[in-house]
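The form predicted on its own is given below as one chain in structure tokens.
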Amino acid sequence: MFQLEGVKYKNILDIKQLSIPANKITCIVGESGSGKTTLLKLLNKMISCSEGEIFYNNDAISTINSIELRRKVVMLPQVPAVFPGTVKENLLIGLKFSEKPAVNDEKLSAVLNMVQLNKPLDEDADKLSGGEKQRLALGRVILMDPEIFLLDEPSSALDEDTEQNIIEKLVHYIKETNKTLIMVTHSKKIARAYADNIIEIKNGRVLN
């Protein structure tokens, strides 16, 4: 699914070859600034390649629409954007920026209880600590159905037990709907537990 030939980016990656496949669980591990969340940002075209090309279903992510390929291809960002406005407001507004039709309260609740999130639809997002915000973005971007999710350390903020239910819970969801999960995580336990496949990166290269 996802070609690197070449691929580097200033002086924080150096991918000679890596493939990532589809419909499978990848995990994504290393230190701290080894070019983890760079890698992911250079999958949506968020950032571009300094060098080399990333070939995504055969074709030159260079090549495609910027727009078209995040529609696809979705981030999570480590700190996730919560907007103004209540919790049902932030999970409709990733079906709005990627034009697809809203969405009724039962499926809401239910994605809302998929990431753990025991808060009423009309309740203000402000509020919400920094863990349940990161669950609702997450909630925000399974209603999306990309193709591919990429996340960058979903459960950082949360605690273990919670973080594993989520996870496992996710897992199952990725695997039942044939998509694709591409994960940062600060967990080789996680990694180990549920990925199909794992990428560590030192020092801006990948480890064999």
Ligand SMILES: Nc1ncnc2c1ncn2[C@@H]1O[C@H](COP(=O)(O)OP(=O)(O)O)[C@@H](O)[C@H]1O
Given for the second form:
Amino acid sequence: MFQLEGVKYKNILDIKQLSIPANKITCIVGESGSGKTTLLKLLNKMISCSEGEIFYNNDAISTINSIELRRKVVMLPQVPAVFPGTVKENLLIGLKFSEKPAVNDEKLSAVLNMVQLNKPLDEDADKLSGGEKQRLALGRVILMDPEIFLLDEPSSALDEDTEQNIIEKLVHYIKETNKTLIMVTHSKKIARAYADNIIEIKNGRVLN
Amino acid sequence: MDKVINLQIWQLAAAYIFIVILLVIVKLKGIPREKEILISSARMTLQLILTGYILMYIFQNSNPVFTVIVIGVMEAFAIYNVFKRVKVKLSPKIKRIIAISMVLGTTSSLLYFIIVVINLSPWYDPRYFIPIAGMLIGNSMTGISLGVSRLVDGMTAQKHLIESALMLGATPKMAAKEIVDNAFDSAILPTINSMVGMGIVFLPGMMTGQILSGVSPVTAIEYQIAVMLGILGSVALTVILFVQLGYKTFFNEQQQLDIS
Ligand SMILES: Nc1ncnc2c1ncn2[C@@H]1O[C@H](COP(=O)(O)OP(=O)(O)O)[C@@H](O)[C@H]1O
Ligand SMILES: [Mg+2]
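Now that you have shown the form predicted on its own, what about the form predicted in complex with the named molecule?
In what comes next, the whole complex appears, and the chain from above leads the way.
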């Protein structure tokens, strides 16, 4: 799916060779500041590498239109984004940004259920707690139904039980729909339990 | 029509005595602003005297070259003023956009106004051209300054939301829409507010000046209405050009956020 060849980003990342398989669950682990977020941002062209090249399905991503790539490879940022408006508007905004058709309220409720966010659709999203915002942002990405999910610590603000529950549902969904999940996680336990493939980063280099 | 009262030197001197009284009060109250008041009064006097003589010369020697030079100087001064007035740091790219928007927005409104509305002949008649240009350029300058601050502040403060929108597949235009709309609103709001209060809350400066110099209030109002519409058009056009081109300077050709 992704193939990295001699990728450098400033003096933050230095990856000689790395491949990330399709239709699998890949977890990226490593201490804070090691370059995990930077790696995710390179994969959906939020930033471009200073040296080397990244291939997506054998095409160099420098030649792929950034917007088109990001609509297939959707990234959930580490700090969840909440846009001004209701829970419903926040869920739908991903579809709006990627110019996909909106969905009905039933579908929205199903997604809220999946991320265990028990809030009415017309609630002001700004009033949600940190953990609730994180689940809302995750729900928004699931609704977009991308080929590849890039999730940056999607469960960092959740308690262990909720975390376990949501990640399990997510993993189930990914397997069932044959998608690819690339997830940064601080939890070794999650990585061991669900990952088909673990990438460990230290000081901007991949360990194996 | 009543005869215009020409101010005598002693009458002007009386106006300065007013400032001297103000200075005494400021001094007694211990407000450390005498220097500023003195300097600004002196500067204003010198600038206006100089401008008065230059305008008199230009009016008597009506010539398209002079008119164009005066407009050029006004534009340059206005653009420089925007750079100085805006408190945030401006990139060279956005400075260029400010200059382009000011020049295109104000000159196109001005030409429409001079040629179509007033039907001035010759088109460069400085007695009309220069004061009207001054009002359009001055108001557009104030408007664009507000727009620039709002846009730059908004892009920096909402960096995270813009970045998140891009991650969800938004185009830069979609990602910046809210900020662009906001910047436009806050830039033209003062002009709209001043139109709403006009004639009731205050008499506009141009009209006051015309009435004081002996023009009938009805004629003065006709000009004021036309000029206000021109100002609104010019401010709106300048600011639209600016925000539509300006937000793009925050993104690179790979549609990545580029805020230094
Ligand atoms: N835009 C940036 N410019 C310069 N340095 C950055 C930038 N973003 C992150 N860094 C630095 O790069 C390193 C890796 O950051 P990051 O990828 O966010 O790490 P992680 O997600 O593993 O905690 C950190 O030292 C961070 O300070
Ligand atoms: Mg990180």
